[in-house]
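Next comes just one chain, in structure tokens: the form predicted together with its partner chain.
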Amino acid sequence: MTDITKEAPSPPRSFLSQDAIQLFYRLLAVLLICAVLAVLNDSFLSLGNILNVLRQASLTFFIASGLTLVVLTAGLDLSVGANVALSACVAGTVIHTTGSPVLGILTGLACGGIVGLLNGIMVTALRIPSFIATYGMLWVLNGLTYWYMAGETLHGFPAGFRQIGSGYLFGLPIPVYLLLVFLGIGTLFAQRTIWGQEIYAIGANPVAARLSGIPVTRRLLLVYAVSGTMAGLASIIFLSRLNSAEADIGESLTLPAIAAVLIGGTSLFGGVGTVFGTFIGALILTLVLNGMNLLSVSANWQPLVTGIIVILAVWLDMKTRRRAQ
């Protein structure tokens, strides 16, 4: 993290254009993957499969979009998956006991947000490095969720609630609408608002940001709370789509979300990246798994291929950025 001063150019706006170049490469990668899969499998380009991929990518995107803001400030949130698990179990219980999906949704979002805010407090007030604070939080959340669920599974939710994750509106899955909405909000917030620009500035150089009058502590609290709330949203989509929740769902969600952020070109050193890039990252991850399922690639190769893609994407990103400077 001491490299920040070397890596980052001065005003945050100036490298939006460079982000544009990076995004162009990523879109090319998506097209290339699509072209290869379309040649290898007839069903790949069907409308059904495209909607399928978008819906699957949306869950990863919801978690990863909030995480992108955290990574833009040179932080990391390792607790997102565990947060999804706890929020899903709490929201599920509220729906079961009160019969009200609205209360459940609000509880899930609040639970996620509060966890995020606690992360933010640990990072700002207690000055614990985010990697460690959120890693500790991951254990706390797992412990709470395991204790709370005691090996049980929650299942069976009202049909209306199920629509959020499984329903369609004008032929498009509802999670895809939510994806577009949050992609829009996230992009506008990061690129077009002062708060967004301040977040980039904090990631690029926290000392300079502080000296130039940016309320760093408040912005960081906001960023972690947003990341937590998005995990809360993901927990609602999960619950409504899977019709059930159990304590260990988080394990398989954190790393893909981090991978989506990194593949999307957001730098772990902070100050560089976009929410749209994260969407592309989630899309690439989903496309690859979708393609391997359609092509019946052996189970042995699937994690390996995913791992190589993450490494390759980050390496290419660093290489092209270095050249651009």
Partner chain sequence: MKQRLGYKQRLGYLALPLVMAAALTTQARADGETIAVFTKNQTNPFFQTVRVGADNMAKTLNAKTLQYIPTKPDSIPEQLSQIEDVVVKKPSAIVFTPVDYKAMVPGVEKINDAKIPVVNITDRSAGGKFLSFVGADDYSLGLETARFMLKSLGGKGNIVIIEGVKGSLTNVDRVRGFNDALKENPGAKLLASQPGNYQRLQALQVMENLMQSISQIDGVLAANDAMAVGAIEALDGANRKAQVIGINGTKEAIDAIKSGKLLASGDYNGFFQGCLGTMMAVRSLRNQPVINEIVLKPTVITKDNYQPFDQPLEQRTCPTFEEASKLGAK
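Mind pulling up the form predicted on its own next to the form predicted together with its partner chain we just looked at?
Shown next is a single chain and nothing more.
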């Protein structure tokens, strides 16, 4: 008599990864928000408004894309907005002094990168938690910027330089082209390079990453330097767009950047998330803010709505990931 043993049925496997499903839901949210706003306001689907949404989303994305790498390592950079302000003021001064936009751009990028590197040194060498280190850096940068500007405002930059933030090419704002370039570079770096995979590994388990031979300290220095450099790039775009620089230019930029990262699905606990998801997060946030402006919602309510969206996004993400595990 043959002894027949039955294996326990294995759970059904989805042909889509959890990240792909999360991204699908976010794209669905974008379509839903667009449909609702199109019904509520006739101006929403106008070409001018769509281009304005893309331009605003690109400005948030530049700051949030570098921040995404930091959050992937389970860190946080609260100084990005203050970094944008200092870099813009320094770059603006160089352009005014030398008359060279190229030198000003390079100075702004270098300033942002150095600030990011200092954040990385505090996190790795001094072992200060990233939240505290970058929060302290925020105040240091604010103090330096207000002292440096001494209440003055820089304005009146060369017309060619202003094209970076305000110009169009084949009907699209130039910042949108820059967004596509850096979206491609960021996605390829994070998901197709060894360094990118090591960043995910550090965020998932830093001890295991170190034991497996990953140079954790050097990778952390890299991600904070990249985050700072992207803040420097955003400072150039803002400087060109606004045609002015003043000490408080970055005060309202940090929280939207963090919100874009979290809405885009990057986990605060590290190891999960994508740069493309951050782009979708920046788009969702910009659409909501644009919709409130079109519907004449008071500016006093906008931070409250933004905060609720962030809390809901994080809660839903944690709930779905727990269910998947």
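Residue numbers count along the first chain shown, from 1. Since we're looking at a predicted model, the values are computed, not measured. We call the rigid core whatever largest set of C-alpha positions still superposes within 1.5 Å between the two forms.
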**Prompt:** So with the core overlaid, does the Cα of F24 end up 2 Å or more away between these two forms?
**Reply:** no
**Prompt:** Core superposed, what is the CA shift for S298 between these two forms, in angstrom?
**Reply:** 3.0
